[in-house]
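Here we start with a single chain on its own, the form predicted on its own, put down as structure tokens.
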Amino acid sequence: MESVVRRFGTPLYIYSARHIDQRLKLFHRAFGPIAHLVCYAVKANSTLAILDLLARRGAGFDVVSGGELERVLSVDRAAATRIVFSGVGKTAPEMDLALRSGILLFNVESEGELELLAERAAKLRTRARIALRVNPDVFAETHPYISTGMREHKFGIDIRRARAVYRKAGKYLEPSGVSVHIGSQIRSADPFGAAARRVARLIVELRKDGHAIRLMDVGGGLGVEYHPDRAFDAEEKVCQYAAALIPIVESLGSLRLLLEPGRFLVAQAGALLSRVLYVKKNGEKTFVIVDSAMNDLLRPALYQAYHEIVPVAPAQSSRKAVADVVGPVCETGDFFARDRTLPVLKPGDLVAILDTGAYGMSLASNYNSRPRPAEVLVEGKRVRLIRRRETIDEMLALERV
């Protein structure tokens, strides 16, 4: 790792395409009985280099933007027939650029979003496969924040009113598919299996009111382990959630199951690189000074998220210490452990906060006016730099005195 940091300098966010790959065929071998389609969650992780290693290996993907959706068009146009575009807040020229690509499913989680996307293909004179994303009421223990599947939430339309608003579908909307998607960082395939439960009810009586319905869209939401003390096996993750879906999906003949894993694939993927600065007291307190922030890394400051942080080079003593690990950052809340016991850290040491392949880069900011950091991906022997740092002149650019 020193020689890697050498090349590209800190913070530094480094991935492991095996990883991403290994994890991806997981959810190919264990959905493999029936007809299935893992569409990867971009904002998950955005950078190229990633989204063009899945759209090698025949991955779909789920955007939420336009922006996102330039991200995937622009590693591979032909991916567009595997692209399902989610988000509560579509505009107008996102609707017209999915529009012209040939998008596979727009789900969509509003009448107002339905009757916009009604006057856009009708405008370029095209048809959208449209799936309702519904509300199934379903409870997932996770994060008030990324719960997604209860009615008080912004997501979604009531499942109860679902009948009446595809029959509002008219001549240039092609209702294929039912969408459910209830939270993220979910451990239990059991909420997962309930969704789609009711989702299967509903798509029973939309084939009775004569709509085609040939998708079912899951959503994502498979959680990860992040603390090293708890058991985590991925596979027996995975063969428990496809257990959970597979006899609902067959139950309703033909059929194709739309994935969206996004964390799953990604997270444990990657590593962030920071160096000690400095080492202070301040009562009793100990504070480890790194190099990277909040800007670099959010989910400690925006979830109080739990990562392991580990020095890269062996110990040199088994002695160990209680301290917070925090960044530069002018904010309290800057930091990426609090009271944690770490191996004693001297300035100049290097540390791996890890498990930070998702939500990572793509929530990184130029608060402060820090430029954010570089990342490579490590393919076999091979470390490439994918995105390398950016500079204050290119963060200036933009604006004008």
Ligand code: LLP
The other form holds:
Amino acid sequence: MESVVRRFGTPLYIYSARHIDQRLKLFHRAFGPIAHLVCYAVKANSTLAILDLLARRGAGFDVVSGGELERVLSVDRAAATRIVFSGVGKTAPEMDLALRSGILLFNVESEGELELLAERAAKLRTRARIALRVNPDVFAETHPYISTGMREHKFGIDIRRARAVYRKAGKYLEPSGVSVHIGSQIRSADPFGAAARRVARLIVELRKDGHAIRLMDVGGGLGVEYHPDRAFDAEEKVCQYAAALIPIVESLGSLRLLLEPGRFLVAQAGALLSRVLYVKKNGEKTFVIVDSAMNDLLRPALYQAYHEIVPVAPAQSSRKAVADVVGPVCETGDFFARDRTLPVLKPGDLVAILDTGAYGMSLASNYNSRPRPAEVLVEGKRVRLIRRRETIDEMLALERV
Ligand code: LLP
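Switching from the form predicted on its own: structure of the form predicted in complex with this ligand?
Let's see the whole complex now, leading with the same chain.
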């Protein structure tokens, strides 16, 4: 690892291609008995090489902006027919791009969006395949910022109104599916089953109304375990998830299941490598100051998320101490760990912040005018730079005085 860092510097995101590959295979194996398409949620990690890796293995994609759509198309134009477009605020230019590319499905989140999409499709003389993203009013136990499936959230269309909205949609568009997404980092399969059952009831009604519903999109949200001391068996998790969904899908006859996992595929494939700059004491507390910060990895600051931190080289001594691991950004919220028992660290040591492949780089910013980190991909014995470190000149290039 030292040699990788000598070549590419820190902070550095490092990902394992094999891990992502294995996670995708777990999905395919678990959902093997039914027709399904894994539409990777691009927002989790939108780096082109990651998208390319998944596209080459036949994955589809869930995008939420024109930018994400362009990213996918830039690595594989032919992937368009495997793209679903989600998001509460699609603009006309984004719709036009998606319509021209011939994507698989628009997940429509409001009646206003439905009207605009009908208008754009008419203008471009094309039919848009749509699903309404319904809000099933299901409680999913997760962080409040990433729970989305309850009536008071901004997402989706109230499932009780869906039938009427489909009736209206059927006049101008092609209702082909129903979609739902109840939140992220959900550890139990139960809420997914509960939401899917409600969607299934709606599908039966919609078919009675004459809509040819062929797709059921259950969104993403399958969680991973970030704490090393809690058991986590990825295969068992996907199998439980599949067991909750497959019977529901099978009960509906001819139907293709769309899945939108993000975190589950990439979170544990990545780590953020950082160098210890200083170690200091303030009163009783020890602070380990590293060269990455909340702008590189926002999850701890934003969600008080736990990420395991390990020294990269075997520790010189077995001594441990309690410390906060913090970045150089001028905010108290700029921390990676608080009151964590860690091997004693000293300036120059290299640490890895684990399980940061999802919502790490994709949430990175230039806050405090810090250039965003570089990213490398490990493929077998090869380590390849997939995004070089941003320069200060690049950061300033868009501005004029
Ligand atoms: N589909 C839709 C419509 C979504 O909104 C999301 C995530 C996904 C799929 C993928 O969910 P996943 O399988 O990754 O849980 N930044 C937060 C997570 C935000 C998730 C937003 N939507 C975090 O770092 O925990």
